[in-house]
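Single chain ahead, by itself, as C-alpha cells, in the form predicted on its own.
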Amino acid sequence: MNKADSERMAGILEKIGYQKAKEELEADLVLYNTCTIRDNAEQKVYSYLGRQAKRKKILPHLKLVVAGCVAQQEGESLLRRVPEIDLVMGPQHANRLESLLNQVENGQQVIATEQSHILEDLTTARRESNICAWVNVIYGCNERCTYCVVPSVRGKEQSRSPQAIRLEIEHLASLGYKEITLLGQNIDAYGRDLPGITKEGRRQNTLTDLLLYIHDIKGIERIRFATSHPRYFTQRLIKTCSELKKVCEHFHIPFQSGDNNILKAMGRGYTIERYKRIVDRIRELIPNASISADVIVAFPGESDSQFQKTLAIIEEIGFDQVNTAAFSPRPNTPAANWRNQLPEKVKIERLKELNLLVEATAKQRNNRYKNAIEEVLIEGFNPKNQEQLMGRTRTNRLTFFPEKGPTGYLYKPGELVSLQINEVRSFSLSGTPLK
C-alpha cells in the first residue's frame, strides 16, 4: 500500500514540475512516506528527519514533507518534535499533495490528518515498473485487531467503484502493462460499503465479482490480489480463482498465530482450524498454488507451548514464504497497554527460531520446482548481474535466468518465457530458457 501511495505522490510531483534528485541530500523537496506498523520503521523516520532539519537551517527554501501512517498517527506532535517540517499529511490525503504544497508555497505550515473521502483520480502515478502495476481497490480497514495501528491511521474502509477500477486497468493495458495486483489492507472486504444485493440475497460487488468483471481486459496477462483476511476468504472466491486463468496461483493469507487463544486475544475472528480448511480447499482446487502468510511471535501472554503451536503450523502447512515479526506495541492499540508483555530477549529468541524454520520450509517447498517448466513474466535485469534477467513465476517465485536463450534469442522485459528450473534456493530460483 505504501509503495502504491508513493507512486501516486511521485506522479503528482512530476506533474507540477519536480524532477527526481540524484541524492536525497541534494533535493529541494524531500517527502518521506512513512510506516508505523513496527516501531523500528517509525524510528527510522526521525533519524532521516534529523538530517534534513540540519539542512534546512542552511537552506531555508528546502521543503520537508512527512506523509503516510506516522504523519497520521503523530499529527501536530511531529511539528513540535521537528518544527522544520512544512507539511504533515496522512495517507488519505495522498491525492491532495499538489493543493497542500500550494498552501506551503503561500507560507503556511500545513497539517492534513482529518478523515477524508479518497478521490478516484489515480492516473498521475509514476510507476516504478512499466510491466507490473499496483491497483488500489479498497482503502482503510474496519477490523479491530488488538495489535494493529492500521485502522486508526488509514481510516475506515472505502471501496472504489468497479467501473473506476476497470477503467484504470484498461488504461494500464493500453500502456503495455502485463500484470496487475489488486490492493487492499483487507481486500476480501472489498465492496462491503457498496450497494447491491443479488436476487439470491448474496451481496454484489465482492472481490470475487470484481475478479470476474476485470478478467477479460485485453493485454493483461496476470492478476494478483493482496492482502487477504481468513475471516472473509470465501469458498466462492477460491473456486472462482481456480476457474479464471489470469488469476495467479498465489495467495497471501496471514494467520498471525497457531494458537486459538492467542488469535482470540488478537481479535482476529477465526480459529486455526478454519485457516487450515481454507488452505486445504485451495490445495484441493489449485494443487500447485503457493501460499504465503504473516505471523507475529511473542504476543503479550504467549506461552512457550503457544509459540510451539505456531512453529507446528508452519511445518504442517508448508508455506512458500512467511513474513515474520516479533510483537511491537503500537500507539492507540489495546495490546500495547496489557501487563503481560514479554521480555525483549524472548522476542529475539523466538523470532530467530521462527526465521530459521521459515527459511528451511521455503527451501523445502522450492524443491518442487527443480527441473520443472515454469512460465516467468520478465520484469527487468538482475541488478547484481546485468547479464541476467529476472521475473516471477505465476506462484510469485523470484527467478533469474540468462538474457540469451539456447537458440540465440534475446529476451526482454515484458515477455513471458518458459524456463526449466535448474537451481532452487530458499527464496528464489534460477532457470534456463527453452528457446
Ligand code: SAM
Contents of the next structure:
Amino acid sequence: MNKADSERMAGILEKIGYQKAKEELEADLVLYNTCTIRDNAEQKVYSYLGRQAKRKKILPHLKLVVAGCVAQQEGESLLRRVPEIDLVMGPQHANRLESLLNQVENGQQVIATEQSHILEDLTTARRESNICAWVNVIYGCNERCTYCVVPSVRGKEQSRSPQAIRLEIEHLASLGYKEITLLGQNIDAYGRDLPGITKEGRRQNTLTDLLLYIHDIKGIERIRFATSHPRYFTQRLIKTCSELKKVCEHFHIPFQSGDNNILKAMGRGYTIERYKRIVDRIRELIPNASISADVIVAFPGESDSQFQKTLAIIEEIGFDQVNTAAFSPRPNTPAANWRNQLPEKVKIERLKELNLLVEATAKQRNNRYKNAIEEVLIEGFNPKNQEQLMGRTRTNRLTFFPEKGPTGYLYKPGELVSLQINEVRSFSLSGTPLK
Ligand code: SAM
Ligand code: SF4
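Structure of the form predicted together with S-adenosylmethionine, please, following the form predicted on its own?
Below: every chain and molecule of the assembly, starting with the one above.
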C-alpha cells in the first residue's frame, strides 16, 4: 500500500518538474513516505530526518516532506521535534501533493492530516515496474484489531467506484502492463460503502463482483489481490477465483494467532476453525493454490501453550510464506496499554522459533515444484546476475532462469514463459525454459 502511494506521489513530483536525484543527500526535495505499523519502522524515520535537518541548515532551499502513517500519527508534534520540516501529510492526502507543495512555495509550513475524502487519482503514477501494477480499490480500514494502528492513521474505508477502477486498469493495459494487484487493507470490505443491492438481496459491488467486472480487460494476463480478512472471506469469492482464468492461485490471508482466546483479544472476529475451513475450501477447489499469511507472536498475555498452537497451525496448514512479527505496542491502540505485556526476551525467542519453522515449511511446500512445469511472467533481470531473468509463478513464487531458451530464443521482460523447475529453495525457484 505504501509502495503504491509512493509511486503516485513520485508521479506528481515528476509532473511538476522534479527528477529523481542520484542519492538522498543530493536532492533539493526529500519526501519520506513513512510506516508506523511497528515501532522500529517509526524510529527509522527520525534517524533519516535528523540527517536532512542538518543539511537544511546549510541549504535553506531544501524542501523536507514527511508523508504517510508516521506523519498522520504525529502531526504537529513532528514539527516540534524537527522544525526544519516543510510539509507533514497523512496518507489520505497523497493525491494532493501538488497543491500542498504550492502552499510550501508560498512560504508556509503545512500540516495536512485532517480526515479527507480521497480524491480520484488523476495523475500518472511513476510506477517502478512497467509489467506489474498496484491498483488501490479500497482505502482505510473500519476494523478495530486491538494491536493495529492502521485505522487511526489511514482512516475510514473508502471504496473507489468499479468504473474508476476499470478505467485505470484499461489504461494500464494500454501501456502494456500484464499483471495487476488490487489493494486494500481489508480487501474483502470492498464496496461496503458503495450503494447497491441485488434482486436477491445480496450486496452488490463486492470484491467478487469487482473481479467479474474487470476480468475481460484485454492485455491484462494476471489478476491478484491483497489483503484478505478471514472474517469476511466468502465461499462465493473462492468459487469465482477458481473459475476466473486470470485470477492467480495465491491467497494472502493473515491468521495472526493459532489460539482462539488470543484471536478474541485481538478483536479479529473469527476462530481458527473458520480459518481452517477457508483453507480447506480453497484447496478443494484450487488444489495448487499457495497460501501466505501474517502472524504476530508475543501478543500481550500469550502463554507458551498458546504460542505452540500458532506453531502447530503453521505445520498443519503448510504455508508457502508467512510474514512474522513480534507484538509492538502502538500509540492509540488498546493492546498497547494492557498490563500483561511480554518481556523483550520472550518476543525474540518466539520470533526466532517461528521463523525457523516458517522457513522449513516453505521449503517443504516448495518441493511440489520440483520438475513441475510453471508459467512465469517475466518481470526483469536478476539484479545479482544479469544473464538471468526473473519473474513469478502464478502462485507468487519468485523464479530465476536463463535469458536464452534451448532454441536460442532470447526471452524479454513482459513475456510469459513456461519453465521446467529444477532447483527449489525456501523462498525462490530456478528453472529452464521449455522452448
Ligand atoms: N489488514 C491486514 C490484516 O488485517 O491482516 C494487514 C495489516 S498490517 C499493514 C500488516 C501486518 O502487520 C498485520 O497483518 C500484522 O501481522 C502486523 N502488525 C500490525 N500491527 C502490529 C503490531 N502492533 N505489532 C506487530 N505486528 C503488527
Ligand atoms: Fe489493522 Fe485489523 Fe484493519 Fe488489518 S483488518 S488493517 S490488522 S485493523
